[in-house]
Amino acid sequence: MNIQVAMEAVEKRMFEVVNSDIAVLRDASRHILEAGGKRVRPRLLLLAYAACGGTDIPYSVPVAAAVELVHTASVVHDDINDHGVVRRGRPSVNAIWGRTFALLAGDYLFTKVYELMAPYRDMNVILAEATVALVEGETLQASAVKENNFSRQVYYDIISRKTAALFKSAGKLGAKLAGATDDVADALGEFGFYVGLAFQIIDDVLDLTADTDTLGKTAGIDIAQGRGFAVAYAGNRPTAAGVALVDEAPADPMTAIREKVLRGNAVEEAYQQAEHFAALAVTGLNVLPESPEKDALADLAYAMVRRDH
């Protein structure tokens, strides 16, 4: 299966999804979605697709544009949240047409994935429990840093919901799609969380070390929102207005928490647990008989490390 071809035919099928004759429905989602973006997830359920056997585009292509509908949706009310005002390098959602209509934006995108997916039954199970997660993922990050408890552990349990689960489902649907054996599936799911996690750590470091121009989204905003791989690293502390700190922190809690993981080695074993996820990763590619598709699927999980964006 020709992996390029397919993607250019998911991008065809999320405009054509999206074309709303209530204008700022169609604009809003259009503007996000001609931004780009990696397209992450559609190709790694493509990749396991195609290295499960699967042969059919069309039949593919509709599951791989939900997956990354569902991801286009959340970050389209991440940016409500957060107050973002630039993604995938030009102005949010929320920026141009406002709170009300990204929220309602984000929600049009989300219920266009139950369009793309009714065709394809039992395996709408399987999209589903990865957007509960997603959204259980949000609130409790939400809540940690409400409570003042953004720890390690808090941390990693919110990245394995809000974005291992949705890649898992992209490895998990990819070889379903193609008729693999519940074990193979299990397998590709399986991949697909830890590169979801690896994929997250990065992220989360790349937000404290790299700027607005480069990530194509607005840096900083976890740190600003007391969360994120840098605070779970650092140690935080409740003061009395409710702010994750460090030690004695100056004046910006910004800098004071960018200051003390940058002086340890946090970055590094942030570096090293995603390096960790994805030879996890890797290794469950061994149900799998050799092919480019498992290559390619190899090769994407050490990408996710690697990236600088």
The other form holds:
Protein chains: 2
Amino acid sequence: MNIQVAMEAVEKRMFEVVNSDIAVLRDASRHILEAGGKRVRPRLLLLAYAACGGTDIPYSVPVAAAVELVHTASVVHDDINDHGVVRRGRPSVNAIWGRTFALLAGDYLFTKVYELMAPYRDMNVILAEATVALVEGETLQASAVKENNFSRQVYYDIISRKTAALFKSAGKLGAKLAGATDDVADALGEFGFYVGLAFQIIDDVLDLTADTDTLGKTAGIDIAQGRGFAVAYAGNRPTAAGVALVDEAPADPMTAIREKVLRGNAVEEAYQQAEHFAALAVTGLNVLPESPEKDALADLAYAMVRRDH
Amino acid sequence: MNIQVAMEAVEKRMFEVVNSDIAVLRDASRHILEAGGKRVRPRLLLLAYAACGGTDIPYSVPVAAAVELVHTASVVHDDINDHGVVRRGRPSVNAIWGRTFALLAGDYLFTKVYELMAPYRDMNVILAEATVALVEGETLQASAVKENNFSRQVYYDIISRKTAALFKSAGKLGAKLAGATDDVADALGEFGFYVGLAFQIIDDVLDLTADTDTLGKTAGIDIAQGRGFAVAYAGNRPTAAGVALVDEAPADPMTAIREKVLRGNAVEEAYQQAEHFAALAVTGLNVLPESPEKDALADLAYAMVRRDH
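What would the structure be for the form predicted in complex with another copy of the chain, rather than the form predicted alone?
Let's see the whole complex now, leading with the same chain.
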């Protein structure tokens, strides 16, 4: 199976499915889709599908499109809550259309996931559970920030749900679509899960070390909101008292925690953790016979750690 | 089939399904569910199911619960966009937990719909399409207000999507679950559609004529936002210029349009329209054999017009 051809079909399918006659829904959906994005989740799904012997592009593509649309819907809503104004190198949906229409555009994308998945009986439960987990992870994150309770343990609970659950579903769905056994599907799910953890840890590091231009989204949001890997590993989110201990009267508490993190070993630890998870992910691929797609899955896992945006 | 027993099972199922380990999602979901509401949509679905010969409560209840949760999710998000602070006689989710958590709680309820429906293969498309239409209708409404384009034609397009589509799906799903023919399912869908139109028109009138206590939700929101039946039938939403024509320098443009509407015949017209749609709905029931549930469906249609909240 030609993955590039399948990925192009995923793009096409996503654009087709958001073709509402309500202009703002169509325009806002196209805006966020046209901006691109890494498309890691559908790629992982299609590689898992092919690595398990799948060859049917028209059958697998709608599910890959659905997984990417879950992610897309969630970033539209995240940007509302985080007041993110840049996403994928462009103004965010809320920055252009305002919060009301951004909320509705995110809802629209979620409903389109549901529509895309309607024909895939057994697959629906897998993606529905991942979507529930994603919303729970986002909520847990907002709660932990609010309650000043952003421990390492809570951090891993958050990223397991808000990111790794959807990656896990991508691996599992790819295997299931190919008719893999439950054992193989679970192994591919585990692969996706660990890739998702690695992906999110690096995402958090990039939020800290990269700039908005390179990232294509507002940098420094995590640290500004008091969350993410660095906050968990720096002890807790910055408070006036905590910051006072770090440095003598810094101008800006967020700059202070950022400096503390960069001076400490949180970034190094993050890379170690992410590499650890990528290696764990690749171990899970042992259930598969050799194939170019199996190699591509391993490459994808390690690429998550090496990426700069 | 005992509808009251089935409706109690719907309540139970909805509470079970929102049992997240994330406190705010569980608490906010329970808060909005505990407040009750009219539960018209699941009742319509179950009556349609029984009127078509359905008798299996455990099989039909999750779908009825899903339809009510679509509505519940949408009101949680509506209250964010409308700044509604009272819903079902209680503070709205956004009034208690704030906009961030209300957005996530609404997303959570939408994902739970998807989870509930996952086992119902052919039914999924029907509810997914209704949910898309609902979001489109809300968006069209917000667009029409923004563009000062709230004509009667646009009004009917809005309420067909934001309200009648879900009622239609309830009728159709009830019939399909009972194994009805496509003709009967379409007739029940049409029944639901017209009931939905009648329901929404009266909802809009009550927004204008009833108070917040009776309604159990913030009254006057439609008129304040420049939308709803009265605005469509009064010509257009109030502008400073328009209001000046109506009355000599009124203190508040919204009070002026409300007075204009109440002095005119928009409320009377609304009741006529709603009665017309209820009668149309009942005509559609001719495809069904006589049964207590068929009578109950007709009663439900007329009750939509007579209700005071």
